[in-house]
Structures are given as structure tokens and as C-alpha cells.
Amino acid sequence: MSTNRSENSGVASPAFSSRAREFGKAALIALALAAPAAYPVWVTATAEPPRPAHEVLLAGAALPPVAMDDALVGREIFMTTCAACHKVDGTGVPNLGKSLVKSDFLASRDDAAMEAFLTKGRPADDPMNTTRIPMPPYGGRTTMSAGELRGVVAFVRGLQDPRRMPSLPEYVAAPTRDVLAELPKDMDPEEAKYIASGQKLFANSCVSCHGKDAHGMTGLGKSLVTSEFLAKLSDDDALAFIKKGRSTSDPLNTTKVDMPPKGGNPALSDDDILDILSFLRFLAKSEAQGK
Ligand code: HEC
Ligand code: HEC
């Protein structure tokens, strides 16, 4: 990556980082408040509180590994549907979805019960719902085949107990449209490189909420192609925005869904985010030209 990008992006960060810390603090406090309510199972009359089911599971002998086929089908569903709220590693996105890794519900139910749960989800007014955030039926997909249901249950079992996860090939998000083929031949090769890199990064960190080709997903992230907000921001301001996100407590939030800092992927560097912006700006421009 060229150095002038890093110099550019440094400008916005000092003012921003203290705000990020404030955000982190608020998130910690929220978590601390939410924690006791999340484990009503612990409140029993016995002298020794029983160990949570997910700890018992890991302390015991490993169950048989999940089948490779199921894990591969399940991973595709998980990455494209569930990761938006439960995070790619299943540890949960604050204010969106719970940790599936530390889920006693998952640890103490068989596959049939988990499949039944996924078909129904858990509405916010369900007595079992502790977060007052709905878990949509099929995680928001219209439906799932029997094989997909079996696969996604197998995959989350592997996330909860990694001893059961077969060794999977590296995850590559399915390609959407071939944006690179659309780049004008006379485009600055540096810029083309940023766009190519941005497309990959977008597929790994943003697509789960903002959808294919950034057109948005109902109930999750907005369209970034038609976003006037994004169109008006300078690259520096857009970078600062994406690093900070827009929580539901922000008065500018219109969806009542969190935009997590860096889309929930702390590993993204400033250069990575600027590459994503190059990609998004290219999509917006080519769409505006009716391509
Ligand atoms: C739009 C956000 C969202 C999506 C997408 C989503 N979930 Fe959830 N899920 C939630 C929320 C919120 C809860 C917790 C509800 C509550 O408070 O009980 C939850 C709960 C769960 C639970 C129960 C955990 C427990 O300990 O009670 C499982 C299992 C689960 N989800 C699996 C999945 C799978 C698998 C997918 C993908 C097919 C998925 N979810 C997609 C939001 C989501
Ligand atoms: C967990 C879901 C989620 C992920 C992942 C996510 N976003 Fe968002 N994003 C949202 C939501 C929800 C909003 C709208 C918040 C609101 O109501 O204002 C949003 C808003 C935005 C906006 C402002 C759009 C506007 O018109 O107000 C930008 C820009 C943006 N996201 C960029 C990104 C980028 C870039 C990534 C990947 C690095 C990303 N987002 C990942 C959920 C997500």
C-alpha cells in the first residue's frame, strides 16, 4: 500500500481514539449489567452453583467430530447469515446476537431440538429471550433445506467445541459480481489495486450486514451504494466513521441496529478501510452511471 494513504488517514485518528475508548467503556458496562440476567440457570438452591453446561461440555471427553460435508455446508450458511449477529467465531456481536460458544442452551440440547429452534427463532417477547432482541426464524433466510439445517447445527457445535471441528480449508466468500472486469482499461493501476483489495475485505467484514454488492439487507445494514451520507463524506471522515461505527444509542442511528466499530473486525487497518472505501465509491459511481 502506498505511504501517502497512511499519512492521510493519521489525521483523523487522535480525536477519534478517545471516543472509541468511551464506546468500549459503555459496551463493558452494558455487558456487566446484562450478564447476570443471561444465566438464570445458576440460581438454584444447591450450596455449590452447578457449572454452566458449556463448561461441562468442554471438561468432558470430546464428542465425535462433525462430518466435513456438514461443516462446509454449515460454514457457508453461518458466514453469510449468522455471522452478522453472532460474529464469525460465534462469540457474538454486542447488542445483536449472543455468544454461541458460551451458550448453555446449545450445549444442553440435541441436534433435533437445535434444528427446531432455528426454524422458529426466538421473538423478543418469548419468555426465553433474555436480550429483548429477536433471533429471526432461519436467522433471517427465507428457509433452509434439511441438509443446510443439519450443516449449520454441526458447524456451531464445532465453534462451541473446537475439538469436534474438522480441519477446514480457508474460507473464501462466494464472488458476487465481477467488479474487476468492469474497471476502465485506462484506470490508474494503483487505484485498481485498492478496489480489488477492497472488494475482498468487504466480502469478509461488511457483506454479512450490507449485503451483496453493498445493496443493504432488510433489518441489518443499509445500502452503501445509494447512501447520501457516505457520498458526502471525505475519505478521512468516512474512515473515522467506519472506525467508530454508529451504535443504537447514537441519535443519528435510524435502523435501531448497531453499526459496530470497523464492522466488528478490529483487525482492519486504516489502509484496509480506505481500500473498502475505494471499492464502495467505485460501486456507487458505476451504479449512478447506470452500469
Ligand atoms: C439479526 C441477528 C441474528 C441473526 C442473523 C442470527 N441470530 Fe441467532 N440470535 C440472535 C439473538 C438476538 C439471540 C438471543 C435472543 C435471546 O435473547 O434469547 C440469538 C440466539 C441464538 C441461539 C440461542 C443461544 C442461547 O444461548 O440462547 C442460537 C443457537 C442461535 N441464535 C443460532 C443462530 C444461527 C445458527 C444463525 C444463522 C442461521 C443465527 N443465529 C442468526 C440474533 C441473530
Ligand atoms: C453487524 C452488522 C454490520 C456490519 C458487519 C457492518 N455494518 Fe455498516 N452499518 C450497519 C448498520 C445497522 C448501519 C445503519 C445504522 C443506522 O441506523 O444508522 C450501518 C451503517 C453504515 C454506514 C453509514 C451508512 C448511512 O447511510 O448512514 C457505513 C458507511 C457503513 N455502515 C460501512 C460499513 C463498512 C465499510 C463495513 C465493513 C468494514 C460495515 N459497515 C460493516 C451494520 C453493519
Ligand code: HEC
Given for the second form:
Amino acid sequence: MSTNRSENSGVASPAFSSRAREFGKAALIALALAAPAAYPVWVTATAEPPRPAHEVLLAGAALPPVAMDDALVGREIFMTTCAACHKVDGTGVPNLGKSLVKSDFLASRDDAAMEAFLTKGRPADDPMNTTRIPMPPYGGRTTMSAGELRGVVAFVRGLQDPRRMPSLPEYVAAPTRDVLAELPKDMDPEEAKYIASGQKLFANSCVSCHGKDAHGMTGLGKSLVTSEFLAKLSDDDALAFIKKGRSTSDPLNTTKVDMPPKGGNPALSDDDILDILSFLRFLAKSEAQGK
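I would like to compare: after the form predicted together with heme C (HEC), may I see the structure of the form predicted alone?
Next comes a single chain, given without company.
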């Protein structure tokens, strides 16, 4: 019986396949000899793209656990300094701070490099700053000690790889040590109580964008001491404004930086916010009087 050639028309003979492979090899060798630069370009173009650094980190064996003391110190500083922009779980606030959990930048740098980065911060014009939102040195808390800086890096390592995070007790905010204003001794005790509470809450929730003296951070948050907008609002209206926040789509948002609801701290109660307002009004009144 004769063979139907059409049935085998798409199948190359072993001899032909062998000759084709040899020809391909020879062509590649000739290309490399004629244009040496073409080979690495070809290899690069056909190579698999590298995996994101944070994915590589999680795919490998866990690094040593974070020390409990460092994690506790770092959590306190993170919650009172970094969470306003990066959220309490480190996943980031849209249009403000990136996710630290999925940060390739963090995953690809050692602790010393990260401490140096936090010390310096990242201005808005840094080519690697894709949000165009400046990150101030020390996240705005310039009083941060070396131990606290080390703790922040350690705590963020635990956020990025939970396998490294020790089992921490429930978080309770510690009293702030950043005292901005001394209250008059003859002030009404109840008013003094509200202002003192507001001062602590401000230092633990607002300093990252508005500065520890409430005079603002360039490119982030405006001065709340000299703010005509705040001065014209009643306490009730100011409370409603802070609870809502101000997005970049608001025509009155001239910084073009999102202000998240409650300044990024969802734990703030209405009374907490009113205490902060009492503190800010006290600062504004004191500055107006030249004190």
C-alpha cells in the first residue's frame, strides 16, 4: 500500500531535525562573533522577569524572630508616628503612604540601610518617590532615639513577614513624652485636663503630617496653629471635618495630599478629637498673644 504523503507532511524527519538544530547553533555562534553585544541583549530579552523581593522573602525560610523588646518599642513608635500614613497594619493609606507589607524596597535592604533611610527620609523630588508625598526624617518624630529607630525597623520586619513577629500583648498607647506647651497654673482645672489630653493625642496621631509643634510639615500638612480655616469652624464643625477627612479632589485641598478620616487613627473617639481641638485652640491663642 502506498503511503499518503499528506499525513506526514508536518512531521520532520530525524535527520532534518538534527540538521536544523546544528544550523541554529551555528547561527547563534555566528551572531555572537559578529555582534558580541547582541547575545546578552537576546538573553536579557528572553529571560524570566525577577520575582518581587517581598515574594522571594516569604517563599524562603523565615529569618530569625524579631526580639520582643524591639517589637514592643517599635510598635509604639509605629502606631504614634507611622500609622497615619502607612496604616496600623502597614498596608498603606491611598495617596499618602505606600504599603510596607509588600515593599520590595524594605525586603531588599538590611537593617542598617533601613535605619539610614528613615533617618534621612525621602523628599518628594526623589526619583524613587512615586507617590510624590515627602517622607520627613524619622517620619516627623525627630526626637526618636537610636533604640526606637531600631525598634521601628524590627516591628516593620514583623509586619512584612509575620513568621518573625513575636506574640505581642494587646496594644495600649503609652503617654507621649513630647510636651509642647506648659499650661498656666491658674487655668481652670477641667479646661487644663482637656488640653493636656489633647496634647498627648495630637503627639500620638497628628505629628507625622502637621509636625510636633503643629506648625505643619512642608508638602504634607498645613499649620494648625495659624489656620484661618480651623479658626472659623465651630468645635462641632471642626469635629465633623476631622472625622470625614479631606481628599485630594476637594478644591480646598491645596497641598494635594489626602487627609484620611480622623487623621488616619480610627481609634480616636469624638471626645479625643475635641480634646485635640482644645489643645490646638490653646496653641493658637497663646501664639496670638505672643506667649
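This is a predicted model, so every value here is computed, not measured. Residue numbers count along the first chain shown, from 1. By rigid core we mean the largest C-alpha set that fits within 1.5 Å across both forms.
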| property | result |
| --- | --- |
| D110: Cα shift of 2 Å or greater between the two forms (core-aligned) | no |
| Core superposition between the two forms, C-alpha change of H86 at least 2 Å | no |
